[in-house]
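One chain comes next, on its own, written as structure tokens: the form predicted on its own.
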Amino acid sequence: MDRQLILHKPFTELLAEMPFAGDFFESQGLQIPTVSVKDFIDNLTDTQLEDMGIEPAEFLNNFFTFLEAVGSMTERTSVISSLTITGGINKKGEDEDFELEIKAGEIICIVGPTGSGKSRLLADIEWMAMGDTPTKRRIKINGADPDKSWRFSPEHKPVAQLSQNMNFVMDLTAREFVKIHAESRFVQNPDEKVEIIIEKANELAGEKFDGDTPVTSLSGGQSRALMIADTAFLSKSPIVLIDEIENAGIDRKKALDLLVGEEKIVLMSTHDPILALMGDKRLVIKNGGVAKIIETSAKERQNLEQLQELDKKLLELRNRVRTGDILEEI
């Protein structure tokens, strides 16, 4: 960080590069500068300095420390381009004997019977396992052991997880909820970003909602749609773990396209053949271990098109039932 450059740059230009810079001044009860930081400090009166209770040099040092800390927080997870899973053991103590490298933009599906260990694999990835979980699996980021802060510091974890149950307890509207997240991420034009997220969420949800809808009133499908759109556009986490999206009542293809379009690594446990074939590969879980890795073939892609047409027809019929149609002709 070039401190001298930041010191003399017009603050409007600095805000364009670092939207969070203004938060430091507001936290001190000060107006956001319209001039450079140096000019701002030079023009402070003795009374203002006395009210602040801090010398100019210390104020500047705190300002630069703030910029470095927040900049590090917002950028550190953006460098992840690959995740590697090295096999451990299954429930019988047998070796899994595999290593899988997953690139940004790939979708990996995890399939297997209920209770087979799909959620355990997601948990190993979330916690960046280093042979210290029951499965003895190991996770590498960009080919190396994960940073300790990624493992043990919640605010630095590069993983976002969408679970089966989404329960909100805050008395906020959908718009207010997303805006708080946007502002905590120091994004530019938070209001614009919020409206995009609400719009995209409605493209995913089976039943539409608006930004004034309380989050506690959202259905399960609407909640999941909102969180998927929020994760795609606001989350800095480059790794997304999804548990059984098929139960959410949302447009699954659009949801995955949205996440992959943001160059995230997506791992998803599912029982749905359509979702399974949307993935680049699928891991078959048996007895708590990865028993097989299947790469989606060209023939399966062709079958996927037929399955999607069938699914589209079923969705149309479900909507007709919801609206009270008589299904004498389908």
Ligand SMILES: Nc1ncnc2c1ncn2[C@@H]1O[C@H](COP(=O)(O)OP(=O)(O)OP(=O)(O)O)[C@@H](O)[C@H]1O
The other form holds:
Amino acid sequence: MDRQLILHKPFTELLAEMPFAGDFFESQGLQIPTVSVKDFIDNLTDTQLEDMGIEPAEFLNNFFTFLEAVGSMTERTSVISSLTITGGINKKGEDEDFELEIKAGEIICIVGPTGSGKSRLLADIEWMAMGDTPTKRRIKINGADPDKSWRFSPEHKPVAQLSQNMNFVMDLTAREFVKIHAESRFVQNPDEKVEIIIEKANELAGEKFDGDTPVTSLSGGQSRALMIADTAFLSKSPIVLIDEIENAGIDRKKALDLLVGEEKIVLMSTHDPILALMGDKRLVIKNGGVAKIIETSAKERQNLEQLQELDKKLLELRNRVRTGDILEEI
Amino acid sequence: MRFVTVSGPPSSGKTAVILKTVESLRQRGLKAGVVKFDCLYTDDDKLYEQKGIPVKKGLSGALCPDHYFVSNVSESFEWGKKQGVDILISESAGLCNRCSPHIKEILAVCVIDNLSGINTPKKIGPMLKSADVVVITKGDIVSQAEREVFASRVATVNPTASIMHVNGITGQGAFELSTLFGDEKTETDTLDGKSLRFSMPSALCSYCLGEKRIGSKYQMGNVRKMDVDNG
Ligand SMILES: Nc1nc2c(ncn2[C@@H]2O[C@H](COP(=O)(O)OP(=O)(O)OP(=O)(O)O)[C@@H](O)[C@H]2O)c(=O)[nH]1
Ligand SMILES: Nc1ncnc2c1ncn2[C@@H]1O[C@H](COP(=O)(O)OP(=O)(O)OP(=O)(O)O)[C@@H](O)[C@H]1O
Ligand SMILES: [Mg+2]
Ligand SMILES: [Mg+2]
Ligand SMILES: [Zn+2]
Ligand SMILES: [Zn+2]
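Having seen the form predicted on its own, the form predicted in complex with the ligand:
Starting with the chain above, the whole complex follows.
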């Protein structure tokens, strides 16, 4: 990026090339320049400079960094085909002694008692651990050490985390919210994406909702459905971490299919037998270490069908209770 | 000794984040102390004391707490050295969005929470704009998507900062933050002669007149000094 060129170009021309350039001035509480950025800075009065809250040189450095960051974000199409976890030590300091390569499209479940270290394993992946976390684990991407700069730049991290909490505090409708989220990721055709996400979320949710519903009035199930569809379609992150997502009120099978369908690597900590059996493998955590790696067997997969039948039965009963039925015949 | 300035709006989670970070530093054998600056009242010193962290507090009263901060930071630094800590952390409540305690060449951290609204990053001013690290707290209360929207707003206001998510209650992310606090490249002998990152606006002391250098010899007018030798 030629900084001098950008500095001297009339802002209207710059905007035509980089429509997001104006966002930076807006975020600093400044008017969008009508002249070049250089002239804009030179013409500021002392009071305006003071109100800017930052030295002009630093301001410009921030501006260029912003343009570069957004540029690299819209260009990014990095392909992640595998993630490798190399064991470290458990809470007692004993070697974990395992290496696991996970391929795109695979689902790995993480099971184990409360406090055993499931969330820590997910945190190691999110942090791209290089033997420098309490567990001493190492993460590799496509067989190589990950880019260290990812750690501090959420927009470049190839990891999205779907966490337990699905609450909203922003005062926006579902449609507005997804739109803002799409814009914050500089997604192309945001409006189109928004409609797909609302439609898919409705397929997952037990009860349908309208795009004009305020996010704060969505039910638990609806919020979860919206967030899963959002992660599947908006996030470019090829690695998805799910920490004990509460699954009441959503179609779990469809939800996982949505996420994995996009060739993502999914790691999910769970206590739910249905989700556990949906995984290709499961890691059993004990005392902070991976104690066992179980591959889901054909027999287990058959049982999964039975479990899903049971689950469906329970769901039916739940609906009957809701509608005021008597449950003498079940 | 290493020095880190931590600032942020009231109740954004500064104390919670510092407590968890100091815990992680301890596990790596590093000793930390805290100086807490506030306006009229604070109980934070008790929280630090409970965890056995050496702490000093200063109340600015009627003065802008950030002006009071610069007037006392050099002395606080000397106090930290006497305590024999490896890392001294200053916590100051960003009550005045116009001022900021961040010093050139000293790690500057701004703590801001997810609940403060998507327009808050725009409003905070120099405290956020010139920080090296922005810590976002209370992510446990909102969804992933909302965290991302908030973080992207922060990244637009300060594109050069490292952005980190830390949970002040569980401490998730504090270990990661502690790796930045413990960086050996940030060793400093004295603050005297160092500069603020951004000048503070008018009031009545030398810093009100645009002074940026730190140290008693640069201070004139309405300067209050905290008692760092007693108690
Ligand atoms: N849920 C949640 N609460 C948090 C988090 N971080 C801090 N809190 C809570 O937020 C409240 C304020 O946190 P403090 O650490 O005292 O905030 P502060 O910025 O030091 O406040 P002042 O020093 O008074 O300006 C406390 O009740 C904390 O427990 C977090 O990540 N999640
Ligand atoms: N190998 C390890 N070495 C040192 N500490 C560890 C290790 N693994 C986990 N821990 C620590 O143990 C604590 C509990 O772990 P964690 O929160 O990951 O448990 P969990 O399985 O997610 O529990 P829950 O089911 O309650 O969510 C954390 O403080 C974590 O940092
Ligand atoms: Mg957990
Ligand atoms: Mg505090
Ligand atoms: Zn002030
Ligand atoms: Zn002053």
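By rigid core we mean the largest C-alpha set that fits within 1.5 Å across both forms. Note that the structure is predicted; figures quoted are calculated from it, not measured. Residue numbers count along the first chain shown, from 1.
Once both forms are fitted on their rigid core, the CA atom of D39 lies 2 Å or more apart between the two forms.
Taking 2 Å as the criterion, E295 does not count as shifted between the two forms: its C-alpha moves by less than this amount when the rigid core is aligned. Put the two forms on the same core and the Cα of V284 is off by less than 2 Å between the two forms. On the core-superposed pair, the CA position of F20 changes by 7.6 Å between the two forms.
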